[in-house]
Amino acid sequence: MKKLVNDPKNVVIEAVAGFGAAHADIVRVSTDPVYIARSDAPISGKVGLVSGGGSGHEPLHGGFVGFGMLDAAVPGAVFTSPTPDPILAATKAVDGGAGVLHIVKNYTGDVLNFETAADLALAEGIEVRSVIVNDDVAVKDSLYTAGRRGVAGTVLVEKIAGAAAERGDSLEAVTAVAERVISQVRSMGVALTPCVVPHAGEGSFTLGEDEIEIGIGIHGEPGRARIKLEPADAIVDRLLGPILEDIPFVRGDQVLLFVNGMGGTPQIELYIVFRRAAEVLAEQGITVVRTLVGNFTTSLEMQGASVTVLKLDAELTSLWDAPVQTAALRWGR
């Protein structure tokens, strides 16, 4: 294994240090215990937005803290759900009087440690809200969920959400945003390789030469099938397939196209992904309206990619739209 770290049990707390010192201008953050915040929070009257899990996943979620998105970000240990402690400490830093939105991924431990650390809140006098996001179609269960795991349509979600409290709508009305997103949001991951998580210092898991893994989870969960290469377009079509038939997507729908690189893969390989997801998408009457390509939800340096697609309306089409200013997402301002 080769990586830049110094010691592996410190890798969460150095990157966090490195990334307030890179983005001083957007975020400050806290060590102990360990958060990132935007740099003007709390703002009075504002919604707050938290959201965090396990690291390994950068940008997600502390390169979306900012102006326009969310208010906080609390990692955990790398591919670990990270403690009520902190998530109450964020959901405090950035509580400006309209209540607190949760934003958790669907992993058993997220949604546990969140949900005690919302009771806390709600002990101290602070109303929280939470939506769960389960955007990915490859499987109903895995290792570490009961249900559909959350992934790369949590950027979405955390976009949208954020415009609307921007704003300055109501808590109510974020979470029915937030939820809109989720029921209208679909995902499904391909692994070439497996990732290694620093203190492990071994692959996740085992591919052959010539093997890949469809329907992959963003810690090398076991995905829907282990198949032999094929052309990117013929992977493509395993992985919209199946996000297309599950709301269902239909002729006339307008659409968001996310094409997500896991950490290892280059931009060239995920142009050649969006090219033949947008090809299938027209042949069906699905009109792109909006697009996003890049490494926004990552595994480590797992080689790879997700596709995912969100039904857009007026309203979540102006949302996504609304200006942003974060370390990974930047428009408008």
Given for the second form:
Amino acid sequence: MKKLVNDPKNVVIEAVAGFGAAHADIVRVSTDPVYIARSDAPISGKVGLVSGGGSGHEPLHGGFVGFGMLDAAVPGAVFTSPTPDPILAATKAVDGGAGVLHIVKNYTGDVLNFETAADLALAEGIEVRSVIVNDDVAVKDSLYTAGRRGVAGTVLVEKIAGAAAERGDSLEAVTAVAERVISQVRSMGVALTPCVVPHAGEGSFTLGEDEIEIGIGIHGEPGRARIKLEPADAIVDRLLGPILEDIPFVRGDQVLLFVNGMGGTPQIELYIVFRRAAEVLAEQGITVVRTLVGNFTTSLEMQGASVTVLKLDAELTSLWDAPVQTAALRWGR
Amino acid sequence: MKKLVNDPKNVVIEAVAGFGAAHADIVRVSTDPVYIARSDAPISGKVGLVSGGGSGHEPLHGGFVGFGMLDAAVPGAVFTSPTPDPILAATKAVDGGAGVLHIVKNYTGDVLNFETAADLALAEGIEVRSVIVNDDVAVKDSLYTAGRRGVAGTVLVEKIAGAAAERGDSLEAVTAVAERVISQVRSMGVALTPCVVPHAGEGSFTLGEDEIEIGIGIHGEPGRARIKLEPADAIVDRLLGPILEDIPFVRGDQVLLFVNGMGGTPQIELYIVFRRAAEVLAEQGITVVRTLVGNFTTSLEMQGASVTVLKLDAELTSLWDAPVQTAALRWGR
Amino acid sequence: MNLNATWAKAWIRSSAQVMSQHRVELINLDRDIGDGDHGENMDRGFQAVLLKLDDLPPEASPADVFKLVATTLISTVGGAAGPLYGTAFLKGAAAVAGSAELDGTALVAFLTAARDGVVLRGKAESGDKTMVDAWTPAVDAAEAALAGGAHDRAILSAAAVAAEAGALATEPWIARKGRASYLGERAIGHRDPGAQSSALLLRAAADTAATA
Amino acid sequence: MNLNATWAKAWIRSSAQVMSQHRVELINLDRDIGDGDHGENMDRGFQAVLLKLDDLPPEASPADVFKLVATTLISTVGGAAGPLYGTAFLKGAAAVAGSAELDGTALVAFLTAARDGVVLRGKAESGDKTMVDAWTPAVDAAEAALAGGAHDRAILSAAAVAAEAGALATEPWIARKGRASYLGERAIGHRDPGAQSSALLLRAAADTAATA
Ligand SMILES: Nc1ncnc2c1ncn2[C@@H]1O[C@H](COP(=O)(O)OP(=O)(O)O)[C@@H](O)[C@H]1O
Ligand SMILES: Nc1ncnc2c1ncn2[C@@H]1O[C@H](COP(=O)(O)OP(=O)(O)O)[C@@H](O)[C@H]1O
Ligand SMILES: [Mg+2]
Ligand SMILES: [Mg+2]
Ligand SMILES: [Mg+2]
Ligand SMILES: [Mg+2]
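Moving on from the form predicted alone, kindly provide the form predicted in complex with another copy of the chain as a structure.
In what comes next, the whole complex appears, and the chain from above leads the way.
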């Protein structure tokens, strides 16, 4: 394992300190317990948005703290959900009296720890709602699994719910918008190489020289199938198929197409993926009206990408377009 | 080699097509010859800024085309400078009558091809100036080398010169600002792993399991020394040392600190690097007043990072802060 | 050793040592069908507990020890295992609140409450390939041993053996809860890491009790 | 074969084949002390030339062939090699403009002009470990052969042998131009890729001329 780290035990705390120093205009950082908050939080009367999860997916979530998006992000150890204490501390730090929404990715650990934190916050008189993001169509959603995983679609939930909160929507309304995004967003990813968790020092899984994993999770969890490497276009077709089957997109639909890098894939490849994905959608009569391409929900240095499609309507589009000013996503100010 | 590509020969053309489709609000793309231009180019009376170079360093340069930065970018084959034809075509496409500045990284191929294109443009009546970016302190600048390489500092040159052009500076003035940035910016990088050029299918060099290359170039060219892996802080010290020696920064100086990822390094590590770099500068009494952290000048999937320091003054700072709207760098609009 | 506060502390100290020794094994199990952090999580949590054990007042009861374990695991482990083990110790502590020493009945109550806590939080059933598949056989074996007239240490030993067998038994199964559930058929042939850490924990409890 | 347009085209066709055959070798040389694209660049360029050769009118002179090679290499190779080889062929073409067939004197003029073109653009001196170190020995050997009364094919053969020796001679050197100059001492032991491709080119010229 070769990494730009000091003591593997200090990876998260040092990175968060560096993040705070680099973006002091946007965020402030608490180191004990560890969370990242908007520098102007709490904002009186505004619904607070808190997300979090294991580290290693940067810029998710810390890179999305700021005007028009999250009020706080709570990073756990690498690939390990945070404990309730920092979630509670972040929730209290950003509560401006209008309540707080927890945006949680659907992993048992995240759900349980946010649940506990929400209970504790409630006990302290803070109104907390939670939404669970589960956009990964690679996983069968059934009574007999932990349900679908939350992956890159989370970024879109955070942006759009953040815009709703910023314009002054109530906790109920912000929650409803977030739920609407969750119901209309689907993703699926592919890994070409594994990632190495700093404390483990070894690949999270192994792939043969010519193998790829279709339906990979963002923690290196295996997906639907391990297949031989194929041309990019064929891989994109494998990712888009299940997405388009899942929400029956219809001709004339307008969508946001988001190609997300897993961290270690050159940008040039992400655009090759985008090209094919846009082509397939066009063939289906689906119009791409908004786009996002880049490394936004990563798995450390994993090579691979995911494709996310969000069905838009006028309101979601205008919330997407609303100004945002975070370390990783910025426009309009 | 595992990559999300179709035919390796089509990597650049497909990526550029995808880029154009993803950012149609900002750029338009020409595919024969290949270049990326601002969608509103040429802008009458504004100095046009053209940069380019081998592909594989994305978002450099295409990701920096747009309001307040470049008017056009010319991508060559992977790691191979573009030929004069597309440079000439891009130059003509963005000439708004106020002349065009070529921002060239100091590699023999880039210099020669841009030189030829400038000669041809001149022959067609377009006034062209060129600046050569050579910020890499890893390479000794002497009569007996091709001189220092242009690396991540190029981004800062493009941003600041772009802002000068946007506010209406003359070709002479924009060139002078670019030269000033070049004279005050220094960089040095480290590689932990090699990158794989698609058409080559093999690593650009090899590094042992515990080796790193200090002073790496952005095409995987070897640097100053190959050493055993060290903690991040020690590596950062090795990069900052030659930078600070080279421009004699003095106590009280204000600088922009830019930590650049080589493409395959997790963001979390870039912030660990930033943390230490900021600490060292603070110890020297140098104040970091602006920051940039991320993958901006990459070497495909190479793992590693570079540190860039730019000495600021009031004018450069305000040009840095000026609005910019490109695929990879955006604020203020 | 009687199952008093001294035992409770010794058990937890021993557990910390065991988690540290088995850190890599648990990481590897979790890498196979999860995300490769279970050993790291358990080790981090128990090391944190270790640092706090000495702060307990001398008159602390077994329940006080377990409550400390619960809150520390909840606040340091994270992931799925943190809340689950935390709730187990929290509910277990409540079940034996006030007892200075656990007899067979109290021991079974402790184990039952701990298991119920895991089920309450995680909603897993037997056969879902989770830590429940170590805890439930342990509870069953403890109850049977108690009914058969066994002594506290023998009950604990029966629980440990059953937990180990339970963890082993998860290997051929498909998972229906936790990360491994994403794997479908591919989880087959791998032992559940949480079931394994539970077996290690109960083995440490039994072994500590067995020493003078 | 006399050194007429038929030879010039045959030479270039053969060069395209040679660059394609030696693509990986040149990539590997460039990977050692550069950026690993030289074989790809040369192959791409000569394949492009190949596609255009047939468009030449039947009355095309050797100079016309070389001009076509020059402009095509300039517009398809990129990197350092594109402008350098492009200028070489451009200047070489100018030196033999108007000749339907190259005699010994014209051949030496061609080689000299080509070499001078490379030096003009790249400013490298002998010993800088660049393609100049293949071209200059080739020019010198050609001049000597001409002075010694050798025939055109013999001159070309002498040039090819000298270029090969020149490329080989770059191995122990430090580079002072191009990417390899960044390497300092570490360039020692590696042959310059551009010198090698130049030697291949001149070898192809000689071999084509030698066939009936
Ligand atoms: N719903 C659940 N009920 C009971 N146990 C569970 C449940 N989900 C996960 N587990 C247990 O947690 C273990 C994983 O813990 P750990 O790796 O620390 O957390 P994470 O899965 O968040 O990385 C699994 O092996 C399983 O035994
Ligand atoms: N200044 C120069 N003068 C002469 N030849 C040069 C010069 N710079 C580079 N070269 C030649 O170009 C070759 C490299 O070509 P190539 O790999 O195609 O371009 P790049 O270096 O841009 O990747 C070197 O091996 C060397 O022979
Ligand atoms: Mg985990
Ligand atoms: Mg090159
Ligand atoms: Mg785990
Ligand atoms: Mg090269």
